[in-house]
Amino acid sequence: MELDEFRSALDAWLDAHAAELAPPFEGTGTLDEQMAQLAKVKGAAYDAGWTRWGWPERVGGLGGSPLLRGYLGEALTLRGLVDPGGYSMVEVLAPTMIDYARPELAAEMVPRLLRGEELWCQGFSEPGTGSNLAALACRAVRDGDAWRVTGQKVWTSFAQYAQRCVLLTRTGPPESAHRGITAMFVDMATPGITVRPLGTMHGGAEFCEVFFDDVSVPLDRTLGEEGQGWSVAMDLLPFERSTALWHRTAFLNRRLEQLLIDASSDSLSAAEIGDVFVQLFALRARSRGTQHRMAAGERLGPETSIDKILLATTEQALFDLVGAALAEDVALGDDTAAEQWRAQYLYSRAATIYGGSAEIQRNIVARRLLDLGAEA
């Protein structure tokens, strides 16, 4: 199916089942309630055949371009019907899945992603090695016919909801660094896994500590083969940074329409305006290009650090234009908009840190494209 196709035939989809597929709470709603949404408006999506357009036919899609999927995203975000931040999951984890697990787990597995039946998590952040990812200490070892895991995860999203976890852990020794590394996909009921949510500023508690206490897990759960969890982090990560990030640059769009019309008209100049205004363009005109390269077999690197930076700037912009804006809401008030709009303003002071810290991106940005040398 074309793009132009696709998009037409969807947004009358949207339109006809507006009413069921809508959230049945008013502003942003619990993370219980928004984890539920997802799950219904993905389990209608995916019934219907839109969620698995431009994914491959080997694990249950229907082929066509990632723009279609691209555009679904942004349709379900630009209307309010899903969070950007638990849909992006699908667009972080499961190309990992499909290129480095076993055809057949990967044929078991996505389906149960796409149509909401599961959400997955993704184990990589530790206490203590901060951005220093080839610094993890969880360990496996081998047992047999299964990994034996050990060790503690942090900010891992969502994983009080998640059935899956795709993990790194050190199967190498300490001084070898991203070559003793490996990844494998974890069942997070395995006994042995313990999840403790961990609140934060904004009311939510998206971000987990996870702790791994011998847990056995099979060798053929395996992705890639043992060694080589680096090749499969910097795989994952480009799409963490650039083809999830177009759901949030819709949903960005949407508060910045909603900001106009919320905030008074001598509470915002029209220089200020158009500041985020430029900023949220090449933000999208950039993550347009991503998408495009992607659809065209392109492979993602660390140019897609770029698109993180330009994010995490314009987020903030656009939520410190409203903190200066709906000032008295976002600090005292107390209806639904108000808290909606606080939660989202507290929430935009992570965007520099969470996918990959501003100051990470900009060395990756000038190490490895713009060639000035390795750190001091």
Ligand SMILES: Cc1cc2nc3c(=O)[nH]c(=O)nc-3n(C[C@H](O)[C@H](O)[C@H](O)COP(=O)(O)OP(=O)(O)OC[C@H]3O[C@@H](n4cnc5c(N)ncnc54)[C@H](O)[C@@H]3O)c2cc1C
The other form holds:
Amino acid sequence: MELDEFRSALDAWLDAHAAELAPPFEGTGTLDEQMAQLAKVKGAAYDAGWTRWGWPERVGGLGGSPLLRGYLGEALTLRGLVDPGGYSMVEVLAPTMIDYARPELAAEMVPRLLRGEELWCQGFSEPGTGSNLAALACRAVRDGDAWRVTGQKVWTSFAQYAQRCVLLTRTGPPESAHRGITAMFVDMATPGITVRPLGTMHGGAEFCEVFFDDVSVPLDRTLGEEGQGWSVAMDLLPFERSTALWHRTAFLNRRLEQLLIDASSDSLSAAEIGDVFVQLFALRARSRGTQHRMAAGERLGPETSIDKILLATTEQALFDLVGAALAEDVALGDDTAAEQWRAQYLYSRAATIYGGSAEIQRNIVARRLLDLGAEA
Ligand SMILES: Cc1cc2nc3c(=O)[nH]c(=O)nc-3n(C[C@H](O)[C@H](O)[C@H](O)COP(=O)(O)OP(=O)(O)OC[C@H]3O[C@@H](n4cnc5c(N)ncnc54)[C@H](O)[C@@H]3O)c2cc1C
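Next up, the form predicted together with the named molecule. The previous block was the form predicted on its own.
Now the full complex is given, and it begins with the chain already shown.
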């Protein structure tokens, strides 16, 4: 199906099913409510075929351009049917499964994720390892036809809801750095895994600590080859900065429109609104280019760090404007709209951290795109 045809048919379907797809709560809802809403919308969109477009047939998709997936997430976000954070995990994790899992495993698992029957999480960061991912220490040791995994992950988004985890482990000696990392696909119900949600300042316990105590993972759950985990990670990270980011851009557009409704006209200057609008426009233009490069079959890489820098800068600029224009509501208001603005304002502070910090993205641009030399 072509994009224009997909767009108009999807819009008509969303219009026809608006009432049943709408969230049963006002504002952002609790995290439990958001997750139930996500499963409901993904299930309905999968049954109607929408979620299958843009994915390969070998994993239950209907083929077609990834631009179709971009539009689906955008349409669902613009209508306030899903929160882009949870929704877009599929864009981050499914491509990795398709590229690196055994074909039978990908064919079995990816449809469950697309259908909203399952949620997966990404176990990369550790207490001592965020930016310097190559230093990760969560250990996996071969034991017959299984790995035995012991260690800890942290900041693992939605781990308390996840049935599976794309996990990075150290299988080589500690000094092997990026060469001694192996990726695997782990069932979260396996004995020995403990998940502890972490409270956040914006309210929802979105991420967790995850402990692995001698957890058995079958060898055929290895993603790629033993020692190939760094390539898996490097191929996955650009996906955090492509379609997922396009969906987040739609969310920012929606919130700018809402701000113009909620704020009094004397609390916002045309220049301030114009500045944020221009940033948002530039971000959207940049991300659109990335969607099209992906659709043309290009391999995404370090250039997606530019998209992430623009996203973080724009998200914080927008919510700085929210903070200034709705100052009292954001700080003290207790109605649903104020709580929603407050949660989103606070969450925007994380935009320069999640998916790789702003400083690290700038290092990547300096070294890998501008060839400005190694770190001193
Ligand atoms: C909302 C949210 C969701 C997340 N979800 C997940 C998830 O699902 N899975 C997952 O694995 N992780 C997740 N993370 C973790 C995220 O990837 C890390 O927080 C991030 O990579 C930074 O790592 P760190 O927290 O260890 O900070 P550190 O690496 O300790 O960095 C601390 C500060 O030092 C700066 N810094 C570090 N090294 C350098 C350098 N070489 N040059 C210049 N500055 C430097 C950083 O920019 C940062 O400002 C999430 C984080 C957030 C905020």
